[in-house]
Every structure is written in structure tokens, then in C-alpha cells.
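First comes one chain, alone, set out as C-alpha cells in the form predicted on its own.
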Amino acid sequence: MALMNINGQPVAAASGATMEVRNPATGEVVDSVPKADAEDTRKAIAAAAAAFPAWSGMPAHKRASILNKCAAHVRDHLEEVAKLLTAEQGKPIRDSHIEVDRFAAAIEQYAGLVAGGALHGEQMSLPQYKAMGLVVRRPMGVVGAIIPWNFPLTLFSSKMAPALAVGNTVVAKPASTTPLATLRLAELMTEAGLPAGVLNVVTGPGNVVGEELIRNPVVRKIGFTGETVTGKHVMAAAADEIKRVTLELGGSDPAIICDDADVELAAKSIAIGRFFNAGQACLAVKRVYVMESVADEFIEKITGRAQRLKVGNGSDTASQMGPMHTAGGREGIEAQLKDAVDRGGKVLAGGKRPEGDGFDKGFYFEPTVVVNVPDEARVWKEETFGPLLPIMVVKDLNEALQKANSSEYGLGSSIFTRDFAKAQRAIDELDAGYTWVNSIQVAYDELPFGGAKHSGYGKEHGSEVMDYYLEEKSVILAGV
């Protein structure tokens, strides 16, 4: 059994309860983990609070040095952690390698920023005689990180790395279905010299462990990634303690293909953006609006790419798309597709569970392209968290922008065009936290990331994220 990490020690649940972790490709049990309760969570919070004074009081360059050693030790075990991630999450092993590497890279990025002096404040003149004003930035204390299952390591590091770098301590709760790689990473960081209590990982149900993190007054900040409905609950519950929150929530990201676009580039980028991680990404392309003159060419190209993707067990290096993570997730995609077809939609690729050896026990679903879907269908209004791509033909950019902005979500967006004026309109008018122009939908650690409308609150990534893990304090320094 993989154990929790509390105060630098491997720990079982006080009750002895456990949870199984199963491989979504085969249904087999990979391992088990502790099923913690509120008391276990309070122990982790207490350990983080006890570690905070020494960690926050350490010079920034020394914290950075320790974190860089942690990143290096993780890289030394990249293959081991990647195999764990594929076994519990289902994604192809190639993609797991990328995710473990990004975990280490995020630690290195924020270690580098704080070592380079990014934690500076301000000094200014004041009207008061022989006085000056200072603005100092201080870590908040204990941070709770609540992590989803789709990119568990990337989304762990996007919260943990800046929080630790600026001097906070962390209690992390991974998703109950993907805790194993996260637990191993915490163990590796402890081995590399991270002081006891600075990072703690507690496994258990969200309505128990997560709820304790959200409501416990010792925890001063929550970083959460997950569904919008759950995010609203986190925000409301955290309000009782006036607790800071960063919420990265759902998305229904539109892509616009103009009549002057490089259609081959658009098809390639959108195929990756939609079907990467079996479409289970908040930033995945989820709606396409293509102009009439290039519609046939684009639809032919994207359909061909969907049909050629090799679906299989993530441990097979030839697999390009693994299974969906849960049975419920697959059923949700099937229900959205049925609604689209019932309303007149036409399936051009996929649309069903693959058959044959190796597919019967996993949660597989074919990469799917559907056209002729009317506006009232669920795929245009809801988040489609799986390998399902609806395409709508539009007459011009005005119609495309209007439809793109009609969603309650505002996370990512894309446009493909050779015309700078059209690109500028998309940059100015698309109501989203991210806009890609002629690009694959990749979120970069160097840029701030966060959504508009129901897609979130606050920012992750970039140097801006540190502002969400620091408090500002004003100081008046007067002479005597």
C-alpha cells in the first residue's frame, strides 16, 4: 500500500481504512492508499503550520536550492513516476513522461524566480516628514491544494511550486483515483531534503479531506482545479473564513477557422487540442466554428486525423490515445453525443466504443467528429470532457465570435487566420483567459493562466501566480 506523507513520514489512516486505485485501461487494481478522515487531515495541517515559521524565515535562495534538488531527484525517477501515472490515470506513457518533466520544470521555474529576486516589494515617499512608505510581501501560511485526476502532476506543481517557493507550506489532496504518482513525488521530495511538514499529501474523499482543508481556519489559501459546480462550493465555503482562493474550473473552448486559414495547420492543431488525454482537459478545443469556403476541406482533414489515431492501453508505446478515466465520464460523453445525433447531428468519425481484444475491460471511446448539430444541443452549452468534437459551419467572423462567446465558460479560445486584423479582433473580443493564434493549444508555465466567467477566479502559472500566494503589508517607517 502507498502511504500518505505527513510531516515527512509515511502514514496510514488512523482508522486503517483504505481505497483501491484501478487502472482505467484494464479495471485491475494498481494499489491501495489510505482513506483519511478529518482528523488525519488536521494532523497534516498542524504539521504544515509547525513547519511554516522555519520555512518562511529561510532565505529565498536557500529555499530555491532545496527545491532545485527536489526537481533533480524527481528527474532521476522520471520513468518510475511516469509508469505509475499511466497505470492510475490511463494516458499514454509518452504523455506521462511529459507530465513528470513539467512537474520538475515548474519547481525549477519558481525556484529560479525567487532566487533571482522576484520577491521584491516597493518603497515610496510620503507626505509625512522624515518618513517613507514600504510595501512588503509575505507568505500566507498553510496552503491547501486540491488536485483533479486529468493532469494530476501538472496541476499539483502549478499550486505547490509557487506556494513553496515564496515560503508557504502545503497540504495537498490528490483525486482519489490518481493519488499514487503524487504520493511518490512527495516521497522523492522528502528524500531530496525538503524539510518535514513543508509538503504533506493526504488521500481520501473530497467531501471529507477537501472539506476540512476548505473550512479549517489554519489553512489560509485554497488552490483548486475541478468542475465549476464544485468550484462554486469551494468559493462559498472558503468565504466563512475569508480564505483566499484560486479556482481553475471548466471550459468549453471555441476554435475559429477563417476562410484564409492554413487548413492543414488548423486540423493538426485542433486534433491534438481535442483528443490529447482522451479529450479530458479543461483547455481542450471543445467547439469548432469554420467558415463556409474552407469547411469541406477542414472537415475532411480533421475527420481523417480522428480516424487514424491509435487508441489503446497507455502502457503500449504505440498508443496515441488511452481510455477515458472513468465509466461515468464515458457515459456522459455518450449521452451528449446521443443528444446531438437525436437533434440531427451526423457522426463522421468514431461515435462508439472500440471493439476487440484489450478494449472490453477499459473505458475506451473512439475519437469522434460530429457535424450538423443545432445550437440547442448540449455539446454547445456544456463542457464536453472527452474525445467528442462538434463542428459548425458559419458565414463570417462576426457570427463565429458571437457563437464563441455565447458559452457561460471563458477559459481558452483559438483562431486560425493569415489576416492580422482578424487575429486582433479575436484577441480583443474573445471572452477567455487564453487565446491561441495559429497554434496548438498548449498552456505555458511562463504565462498567467486563468479563466473568465464561470471558468475560474485568479491566476496560475507565470510570475503573476506568486501574487496569489503572498499577502501585501504596508509599512510606514518614520525617523525619531
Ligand code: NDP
The other form holds:
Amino acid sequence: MALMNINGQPVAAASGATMEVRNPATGEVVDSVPKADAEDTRKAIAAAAAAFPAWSGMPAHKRASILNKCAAHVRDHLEEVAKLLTAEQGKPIRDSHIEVDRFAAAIEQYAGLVAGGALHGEQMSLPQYKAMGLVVRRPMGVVGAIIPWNFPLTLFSSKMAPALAVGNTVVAKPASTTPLATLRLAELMTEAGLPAGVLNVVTGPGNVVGEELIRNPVVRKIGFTGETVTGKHVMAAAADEIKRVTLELGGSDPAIICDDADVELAAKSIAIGRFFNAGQACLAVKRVYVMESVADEFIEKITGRAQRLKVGNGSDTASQMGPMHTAGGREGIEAQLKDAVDRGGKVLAGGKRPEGDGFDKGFYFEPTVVVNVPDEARVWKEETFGPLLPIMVVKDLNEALQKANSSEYGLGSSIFTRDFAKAQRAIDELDAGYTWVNSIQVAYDELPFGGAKHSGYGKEHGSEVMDYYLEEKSVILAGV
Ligand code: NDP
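Switch from the form predicted on its own to the form predicted in complex with the named molecule and print that structure.
Complete assembly follows, chain above in first position.
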């Protein structure tokens, strides 16, 4: 059994309760983890609070040096952690390699920023008061990081790395279905010299462990990624303590393909954008609006790409798309597709569970392309969290922008065009936290990332994220 990491120690739940972690490709049990309760969570919070004075009081370059050792030790174990991630999450092994690498890179990024002096404040002269003003930036204390299952490691590091680098301590709660790689990473960071209590990982149900993190007054900040409905609950519950929250929530990202687009580039980018991680990405392209003159060419190219994708067990290096993560997730996609087809939609690729050896026990679903789907269908309104791509033909950019903005979500968005004026309109008018022009929808660590509307509140990534883990204080030095 994998154990929790509380105060630098491997710890079981006080009750002895455990939870099984299963492989989505085979249904087999990979391992089990402690099923913590609120009291276990309070022990982790207490450990983080006890570690805070020494960690926050350490010179930034020393914290950075410890964090860089953690990243190097993680890289030395990249293959081992990647295998664990594929076994519990289902994604292809080469994508797991990328994810572990990005985990280490995020730690290095924020270690580098704070070592380079990024934690400075501001000073201003106030001669009218015979005084000097300072704005100092201070770490908040204990941070709770609540993480989903689709990118368990990058979404862990996007909270933990900036929070620790600026001097906070962290209690992390991974999704119940993907705790294993996270626990191993915390163990590796302890081995590399991270002081006890600075990073704690507690495994257990969201409505118990997550709830304690949100409501416990010692936790000053919650970094949360997950569904919009859970995020709304987190925001409401955190209000009792006026607790700071960053919420990275669901999305229904539109892609617009203009009549002057490089159609080959659009098809290639959108195939990756939609089917990467079996479509289970917040930033996946979830709706396509293509203009009439290039619609046939685009639809033919994207259909071909969907049909050629090799679906299989993520541990097989030939697999390009693994199973979906849960049975419920697959049923959700099947229901959304049925609704689209019932309303007149035509399936051009996929549309069903693959058959044959190796597919019988996993939650596989074929990469699916559907056209002729009317506006009222669920796929245009809801988040489609799986390998299902609806395409709508539109007459011009006005119609495309209007439909793109008709969603309650506002996470990512993209446009394919050779005309800068059209790109400029998309940049100005698309109501989203990110707009890609002629590019694959991937979040860059260097730029701030976060959603508009129901897709979130606050930012991750970029140097800006550090401000979300710091409090500003104004100081007056009065003259005599
Ligand atoms: P959930 O909201 O179901 O779960 C996310 C995390 O919250 C899990 O750790 C879960 O624990 C925990 N949780 C559940 N209930 C509570 C509660 N009452 N209090 C505190 N924590 C709780 O999301 P999914 O795991 O299904 O993740 C998929 C979603 O995440 C999609 O909507 C996707 O778009 C979004 N997402 C957004 C991103 C962004 O940056 N905007 C990036 C990636 C994903 P447990 O597992 O134990 O239930």
C-alpha cells in the first residue's frame, strides 16, 4: 500500500481505512492508499503550520536550492513515476513522460524566479507626509491544493511549485482515482531534502479531505482545479473564512477555421487538441466552427486523422490514445453523442466503443467526429470531457464569434486564419482566458493561464501566479 506523506513521514489513515486505485485500461487494482478522514487532514494541516515559520523565514535562494534538488531527484525517477501515472490514469506512456518532466520544470521555474529576486516589493517616497511607503509581499501560510485526475502531476505542480517557492507550506489532496504518482513525488521530494511538513499529501474523498481543507481556518488559500460545479461549492464554502481561492474549472473551447486558413495545420492542431488525453483536458478543443468554403476539406482531413489514431493501453508505446479514465465519463460522452445523433447529427468517425482483444475491460471510446448537429444539442452547451468532436459549418466570422461566445464557459479558444485583421477580431472579441492563433491549444508555463466566465477565477502559470500565493502589506516609515 502507498502511504500518505504527513510531516515528512509515511502515514496510514488513523482509522486504517483504505481505497483501491484501478487501472482504467484493464480494471486491475494497481495499489491501494489510505482513506483519510477530517482528523487525518487536520494532522497534515498542523504539520504544515508548524513548518511554515522556518520555511518562510529561509532566504529565498536557499528555498530555491532545496526545490531544485527536489526537481533533479524527480527527474532521476522520471520513468518510474511515468509508469505509475499511466497505470492509474490511463494516458499513453509518452504523455506521462512529458507530464513528469513538466512537473519538475515547474519547480525549477519558480525556484529560478525567487532565487533571481522576484519576491521584491515596492517603495514610494511620500514627501507630503514626511514619510516613505513600502509595499511588502508576504507568503500566506498553509495552502490547500485540490487536484483532479486528468493531469494529476502538472495540476499539482502548478499550485505547489509557486506556493512553496514564495514561502508557503502545502497540504495537497489528489483525486481519489489518481493518488499514486503524487504520493511517490512527495516521497521523492522528502528524500531530496524538503524539510518535514513543508509539503504534505493526504488521500481521501473530496467531500471529507477537500472539505476540511476548505473550511479549516488555518488554511489561508485554496488552489483548486476541477469541475465548475465543485468549484462553485469551493468558492461558497471558502467564503466563511474569507479564504483566498484560485479556481481552474471546466471549459468548452471553440476553434474557428476561417476561409483563408491553412486547413492542414488546423486539422493537425485540432486533432491533437481534441484527442490528447482521450479528450479529457480542460483546454481541449470541444467545438469547431468552420467556414463554408473550407468545410469539406477540413472535415475530410480531421475525420482521417481521427480514424488513424491508434487507441490502446497506455503502457503500449504504440498507443496514441488511451482509455477514458472512468466508466461514468465514457457513459457521459455516449449520452452527449446520442443526444447529438437523435437531433440529426451524422457520425463520420468513431462513435462507439472499440471491439476486440484488450478493449473488453478498459473504458475505451473511439475518436469521434460528428457533423450536422443543431444548436440545441448538448455538445454545444455542455463540457464534452472525452474524444468527441462536433463540427458546425458557419457562413462568416460574425456568426463564428457569436456562436463561440454563446457558451457559459470561457477557458481557451482558437482561430485559424492568414488574415491578421480576423485574428485581431478574435483576440479582441473571444470571451476566454486564452486565444491561440494558428496554434495547438497547449498552456505555456511562461504565460498566466485561467478562465473567464464559469471557467475559473484567478490565474496559474507565469510569474503572475506568485501574486496569488502572496499577501501584500503596506508599510509607512514616518519621518520625525
Ligand atoms: P472534480 O471537481 O470532480 O474533482 C476535482 C478535485 O476536487 C478532486 O480531488 C476531488 O476529490 C475534489 N473534490 C470533490 N468534491 C469536493 C468537495 N466537496 N470539496 C473539496 N474537494 C472536492 O473534477 P474532476 O476530477 O472530474 O476533473 C475534471 C474537471 O476538471 C473538468 O471539468 C475539467 O475541465 C476541469 N479541469 C480544469 C482545468 C483548468 O485549468 N481550468 C484543468 C484541468 C481540468 P475526489 O477525487 O476524491 O472526488
